[in-house]
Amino acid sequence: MTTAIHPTKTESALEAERCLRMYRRMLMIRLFEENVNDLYTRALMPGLAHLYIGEEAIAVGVCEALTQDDYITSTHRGHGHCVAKGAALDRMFAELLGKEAGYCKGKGGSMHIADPDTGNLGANAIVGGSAGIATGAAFAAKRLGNGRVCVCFFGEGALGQGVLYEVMNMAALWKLPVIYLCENNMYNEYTHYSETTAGDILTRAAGFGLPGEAIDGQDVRAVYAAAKKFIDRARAGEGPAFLLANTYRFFGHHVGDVSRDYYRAKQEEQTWKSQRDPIQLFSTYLVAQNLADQARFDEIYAEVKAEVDRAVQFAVAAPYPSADKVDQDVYA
């Protein structure tokens, strides 16, 4: 009896697979968010949502470097993190529409989606509110010796929250496997971060002895490379790190923030959209490397659009929770 020997994939083949996987996931986030905006404008979605359009490369690049068992914590602008970590689109849309099939049975909404099965410990409506959760998860991972790493996503507005520095101090002292990742999209709601954040951001982490790096948040390959380096380091027991991903949200602070002339110029938005779109930048790279062509992009778009459309249809048709469940799973 002979045993068949299957050749292992070359590094170049694995890189090609990874690139196309990341492109698909970035596109999925983009189409998901465009549908969120559509549902809001059609008055099908109660409440508001904070779109991640323009920042897709960060969530995808980071989560590509994580395993499913690894943890993330998210923010009020958290749909991209959820999708990148593997959440089901139909359950996400259902949650946004307040339907019982949603991740929180329709009671959490946009800013409270969590999916423990994929290591997503939840979005958080409180600025900087997930920093303690992420650090606690990293503490548990170290005590249990399970090899897991946690990435804590937060915006530059959280740099004004004391809890962030308290947990960074503990993480450094105890060499916890956690990566603090600041998504600097330049605006704390309606105020440029330069008016709220003094000094150099990276030196704040350096003050605790955390290694840090600033990266182009529009370049998914740069994000992946930096994230993998620090994630591997944390998994090896070498402690926490800090990543500063410079990026830009293409639309308003939330879906209702339509007219933004009073706090940022239209030309600034147009420049970022036309020259710094992470999906367009990556597709240009893929073509240049002969990893994809327009026909492949069209095929991926059709597949992703069909998946997103099915998820929207499911959520719209899904039932709301019954009135007798109003006090279930509610703790405050």
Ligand SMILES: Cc1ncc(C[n+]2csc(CCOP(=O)(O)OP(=O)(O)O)c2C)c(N)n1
Second form
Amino acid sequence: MTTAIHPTKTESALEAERCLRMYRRMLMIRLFEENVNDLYTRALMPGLAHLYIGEEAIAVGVCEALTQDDYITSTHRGHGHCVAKGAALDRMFAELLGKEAGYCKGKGGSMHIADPDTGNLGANAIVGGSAGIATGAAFAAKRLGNGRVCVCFFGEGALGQGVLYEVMNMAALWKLPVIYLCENNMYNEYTHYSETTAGDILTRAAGFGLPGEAIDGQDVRAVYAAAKKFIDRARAGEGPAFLLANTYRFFGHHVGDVSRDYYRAKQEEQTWKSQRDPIQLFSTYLVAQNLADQARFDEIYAEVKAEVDRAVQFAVAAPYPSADKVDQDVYA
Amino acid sequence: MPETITATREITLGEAVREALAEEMRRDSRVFVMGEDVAQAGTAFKVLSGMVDEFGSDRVLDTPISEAGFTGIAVGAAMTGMRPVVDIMFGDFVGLTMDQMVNQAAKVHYMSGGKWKVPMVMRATLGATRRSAAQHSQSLHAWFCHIPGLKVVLPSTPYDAKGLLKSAIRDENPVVFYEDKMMFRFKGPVPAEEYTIPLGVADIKREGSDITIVATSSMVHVALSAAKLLEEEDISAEVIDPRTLWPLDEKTLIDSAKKTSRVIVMDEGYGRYGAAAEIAAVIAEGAFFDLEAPVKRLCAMHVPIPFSPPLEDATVPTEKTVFEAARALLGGK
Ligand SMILES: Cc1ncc(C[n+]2csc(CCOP(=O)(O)OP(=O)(O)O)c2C)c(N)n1
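May I ask for the structure of the form predicted together with this ligand now, the form predicted on its own having been displayed?
Next comes the full complex, and the chain you just saw is listed first.
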């Protein structure tokens, strides 16, 4: 086997593969979200959606460190987590448009996509609402001895919810394989987090004995490395951890939030978009490392765009559920 | 026909609950109990005494005083292969669990298009007259009845408690199971052999022809005492216990109302927008043209439950209030 003869070469080949896989996923989320915005603007999507653009490196870096069987719980800003965990884009778009072919037969929509096949326990439209579920999944994994880990994604707004601290306490007491992954994009909706969050965030977790780290949420390699370390640790039975990924959402709180001057400056947005774009930063790294060149990026872009376009077409053409499905699935 | 129980053995309602849990835990290794003081203490009401000795502290699991947190953990554990039974010491504390029950447990199945399910049970208590005042005496079961996706069970006898709890644990949905805290020592016949009672089947606790009294939980016994008083006046009262408020055995209720043409509905929850109001509406819709009088509700008085015994006693329907209401409905017969 090559691994035995050229271990370093194989490792670097694996690393190169991983990098390109992560690049592709990040781009996939970006194009997915651009299309969501487009569908909204063209009045093809009912309701609203919360875009993940600017935060792609977090979901992708974390999910790269998970297996297909591992669990995640997600948030109202959940498309990125869902794509990163391996969901099919056509069924996601179909769900966003309320179509029968969607992941939840159109009953969930943007804020509730769930998919047992990829371990996605569901997005949650209650801020902090999935903290219990994530911890419970880790509890079951430990009891059943199936080696699974659960990552609980939440925004910094969820730091205001008491239930988060209740379950962190129990996760620490019972050494559950769960990672609390706080995506701090600095705004709880339209309010800067400094107005809502006292003290030091990591210290809160440390109070329960949870190890933690602050990570640059725009650097997919840093996210992956930290996630891998704590996920492996949890899988080895050493208990939960808390990761604080610092990031920024490039657009509105939701697709309809277009005039944002009253809560954040255009200049701030501009700086993040031009200097802290996770895809841009990663492509610069890949070129510098000779892992890819513009031609490769163009190729990936064309492939991803074709996949996203196909998915959108599928969803737009897909039929709505018939109204008589409305009272199905209330009880199992 | 009233369900006939052929058992010589008598056990308490608390013992019936414990037997049901223990049998289900022996039968299915995924079943476990979690809550405050459930292990060595066997709960504040001692209902689970001794269970930790058989099943260990992993399956009879003491939690911090975090109702929302451990209920949420139960939801997630239920979704991923376990069958949790959470213990809420006093039903008044369910307020703390509401988001987990209403926005999570109840909706996961529907929101996911039927993909995830939440087979969990929440055991909680109801009932006043324990002199425990306003935050330890409420009967808040109607809150859960309002929510699609949840099932709600209110047994009135040890026999029903055991059979229904076993079914609740085997159910694929979140079920809220209410025990009257004043009834844990109430005795009744329970067969030693295994049995279950399906959710959604009412039981006619006493047959009668002049008036129907629908009653839940401990109110069933108040209704049965009242029926005896009425019998002395030559009034034949039928007493029906729906046993589960959702699913609700509407047919049995409506059929009885059609037969007797007069109905009282008793429930220890609040009357306004309560369980009794729903049952009254079901009967009014289903038996209107057979009714001789409006359906009468007898429920907890609409006040916070007071501490002082004469005040507290005044808040709960008694056999006397039922007796008088029945006579009034029968036009002073
Ligand atoms: C319990 C609850 N309260 C309020 C809301 C309304 N709400 C939706 S998103 C949001 C802000 C959430 O901020 P954060 O958790 O930081 O996530 P972000 O939107 O920044 O990704 C609020 C207040 C809600 N969905 N749930």
